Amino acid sequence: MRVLGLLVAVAAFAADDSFVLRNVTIHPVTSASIPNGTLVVTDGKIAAFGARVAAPKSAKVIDGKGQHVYPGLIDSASNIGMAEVSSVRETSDLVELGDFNPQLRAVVAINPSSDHIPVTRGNGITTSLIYPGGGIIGGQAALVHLDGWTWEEMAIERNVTMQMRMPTLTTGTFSSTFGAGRRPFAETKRRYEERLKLLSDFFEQARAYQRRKAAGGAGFVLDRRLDAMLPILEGKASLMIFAPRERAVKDALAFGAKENVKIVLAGVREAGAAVKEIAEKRIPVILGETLELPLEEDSPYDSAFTLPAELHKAGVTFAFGTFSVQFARNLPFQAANAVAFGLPYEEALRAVTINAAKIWGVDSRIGSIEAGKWADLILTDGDPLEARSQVKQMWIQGRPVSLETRHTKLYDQFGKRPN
């Protein structure tokens, strides 16, 4: 009896991530979109679907007249789940102490039950990147979907980029007390200079290491942090780079020529003349909110809001990321806001998709609704980056996943409040 029960339950779990959806129009991404079409899941996974797919037998239907489904949306970078609170300390994992961590890892600090994670699935986004931060070298992201019990049921990669802020050269400071502020030139070129040597200095351990480990012998000891190191040098993972100025992203590009390490470009707010040689050199970008303020009080006005569609004439690869907890929500509006200023629609649609999977080395599992790729999906009544569209349900893997958020229990809850 035993047997005949758990043979039960897994044939209930794998009807539960086989569906057939009817009469949507399908936005594939990669390719045109298909009114009136019907598409298959077969263990969670796209079996089929276009405008003439017969449903298998026995299959469940799910009828989504004038609705719309998509590929699930992806967030290129974000601290969801590891912090609720921003105020409680307790409740905050994001910063560790120190300025080189390169053997921590994001994925385990993740929180799976954060009241955060179903409000930004509501609005359509089912994976994300999260990264720590801290210090110059922060650690390990991941790219984990927002569903799951546990960091392990999450993550679709655990090690996917190593985390890492470029040392700037500014001036500016800003105190809760005294506000805006400026710091001596002298003393923050000084500052500057100090911390690229740390930079320069901790690669040069990395390689020695790297050196002693091939020799091996019964010298060797194991160092965790400079280990965490190899797959860079090796060329097997990147170094997400946060560069928000020009002057970083030169120093972010050069950086990564002279250590021979693949580099994404993160949080870029401007990018002036280094866009032609992040182009030349096909380097990835991650961009954040579009809806800011310049860096400089006498930068154009619209500069954030223009710099995607730039990034896109000169034939740069890009996605977005929100770089936030609370507002990892906004993730469509950001892409929403570039077009709004001249980004093709498209485009758009694709570097919050496909863009940001193949900036991850994921695109042949998710970012676009296509045969053998997981049924990361949203069936919507509008279009995703608009904000009065509503997603109506959302499937990660095949599972059915609930939208309902803190937000909607509240919205139900003071709804039947007696006048």
Contents of the next structure:
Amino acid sequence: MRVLGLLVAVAAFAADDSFVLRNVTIHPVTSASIPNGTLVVTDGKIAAFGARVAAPKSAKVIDGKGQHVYPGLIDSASNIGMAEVSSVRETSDLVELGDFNPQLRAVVAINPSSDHIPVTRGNGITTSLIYPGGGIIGGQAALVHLDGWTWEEMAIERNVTMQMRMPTLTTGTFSSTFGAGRRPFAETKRRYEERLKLLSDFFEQARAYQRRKAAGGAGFVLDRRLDAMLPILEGKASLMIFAPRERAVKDALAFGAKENVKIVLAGVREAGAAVKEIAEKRIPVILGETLELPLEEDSPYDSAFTLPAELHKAGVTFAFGTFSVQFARNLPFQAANAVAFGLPYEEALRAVTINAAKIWGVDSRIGSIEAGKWADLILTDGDPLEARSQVKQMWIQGRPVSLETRHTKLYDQFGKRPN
Amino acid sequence: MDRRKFLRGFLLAPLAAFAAGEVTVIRNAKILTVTKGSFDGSILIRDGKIAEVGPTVTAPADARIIDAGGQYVMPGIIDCHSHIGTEAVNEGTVTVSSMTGIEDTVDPEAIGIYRALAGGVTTANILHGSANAIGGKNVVIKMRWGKGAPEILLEGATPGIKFALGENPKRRGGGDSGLGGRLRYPATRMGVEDVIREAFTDARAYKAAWDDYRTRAAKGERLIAPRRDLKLEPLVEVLEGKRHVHAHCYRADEILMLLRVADEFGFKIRTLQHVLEGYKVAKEIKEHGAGASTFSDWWSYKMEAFDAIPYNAALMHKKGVLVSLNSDDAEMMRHLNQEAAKTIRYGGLTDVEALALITINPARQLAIDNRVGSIEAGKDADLVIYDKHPLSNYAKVQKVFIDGEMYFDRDKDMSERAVKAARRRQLTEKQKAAAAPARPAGGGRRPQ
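Can you swap the form predicted on its own for the form predicted together with its partner chain?
Let us now look at the entire complex, which starts with that chain.
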């Protein structure tokens, strides 16, 4: 009671969930690391941090025992929560029918009870961009916290970007019956050109709709599909364009320029000569899995491993995405592998934290340890990008989040089976 | 000369052909022997074998010296489940395809072999696919890139055969069977057991017929030999313990089923492959004496992988099972060291236990541990130099030796890139000018 009297101002500020993390090395990402620091969380936000900070005395104190605190990691492309067992169709809501579905919202098909959510969290990932697949325009991607009773509670941005797949000149085919095959080039080229034309026509329709809507009048009829394109046309939202190969990257850049829309390149596996233009136009890139085979038989064996370093040297801003359900938890190792092959460590860490937050326009809320940002934090016994380290605790918006998963439960259960 | 031929010529040029009797010393290395501790020291290689290893070695004056510059040396990685270099993986039209063999499909020039080398892999168990309850025969290869098909086979390795349980072998019994609308028995796990039991019932009768013939022939009786059956011969070898069984499996029930069928027919399952629910029946696996070769963290890609846990390797190991980690994938094969590191996160294995999962343990599973799997005097000089500790995600392979010969050298690979790229451009132009049809790219991911 006496303490309360002394700390009126602070106590009013400090809610029940306030806590102080002491005796930790703080890695803010956007500023230098602080050994043996203290971090104060109030109302789900980072109130203060440093070597010496005053903490409200009412707050719960957690001794970090010489461990490390980092901002929670961000996966800039995944499908977790939208599919559970990828080969069982009934459990997957990833791919809708049709080529143009800008009105679809991934957020409503994210299962908050998916076993993939805690499993992914287990490796320090607190936020994920979850995108729908299929067709040319697949729908609206959502940026979500990996915690919440409902998708509404999980959502940071319900419509953070629009997923689009650049038509590609890919002759390779794959079927379960015949394995890898090839489509004739002439047929592939015709199909590619047809799809580019469809895309161009769709944008033309959307612009015509935009004009009709602006003109108003009695004859105007709402078209939900075209209406969903307006934020893109108005430059208020971005198109996340999947462009794996150099040609697709060039096509995407040309397309973005022609349509005068904001783009983010995604799933890029080679940039080639286009890297200069990407850098000059300051187009952000979401790099796909870096642990991939080279695209060509005679490419350098490490071409997928060195791509992040190549983009960094060219001055491109990028983040990492796993583009996966079951491998989403391997995001930190994907970043680490890029470091082995030339990417500076700080850049790898930025690519799974602050750079991702900046690309998605949420860096005032997440992506680093800074006063005023949400307390999306992980406590580790070492470098979170190394497989040998352990994530010990996690907080999302200051809430302690369980690191128990389907896997830890089965491990505990069967570890107890008598020999 | 087309682009591929040119690249083969370029890449296949041996890096360092060693004359017999030549001695090489790798000095100034942090040596991770896996079986005999870790220390700073040197390795003396003579005639392709490790002659001496220790803090100091006695090297002749004319020995070739490789200074590891304080970097790490570990035994070459062994992948107990791979399909690289195969032109065909599955003979899926029949339920029992034991008459087929992967040996007939191995391409020593497949780029996957060079890529595996660049990931520190020196030996791999190349298996038939999993479309059949009893599949084809496997081979164990060394990544002797640049050598011919006979030379890449690991001489003296015990022959083996692939079995498969669960979703894959029963897939052709229903739905889109991939057989043009026809269905193939079995459609259930019950049917999978039946196929294996039936095949070994036949094999046992076949063996009895031959045993009887040989006994009577040896006594001088004149009689006609039984008709040879190439499908049953490998199964008789299994019954006689001369051929290893490598069984693809996922669920605990099917694992137990196979162990019991094997017990009944009196043979051993050498390795359970994938064995994602092995942690549930580790006790029974240990009692039978089967090895378990699993993934680090793959799960949920199909229904039977939904109870897969990344703690599987560590848990089975703690329960006394001989465990290895494998890739089953041309890409994952390139960083099995990183996969091994995950067992420290998931299950708390020690560094040595983690490294054993990709070296000495798979060597024991394949019964080649007299040759490979650790850094010990008398073993083949199959060694990998990493710039950092191989269990760090920041480590990369610098040099790889097999039988004392250097088969991969990152410096050389890097220094040749500009020349190769220039030649590639030239040949591409030439190819365009000739309007030659596109060549299929190789080395893609395989389905499980």
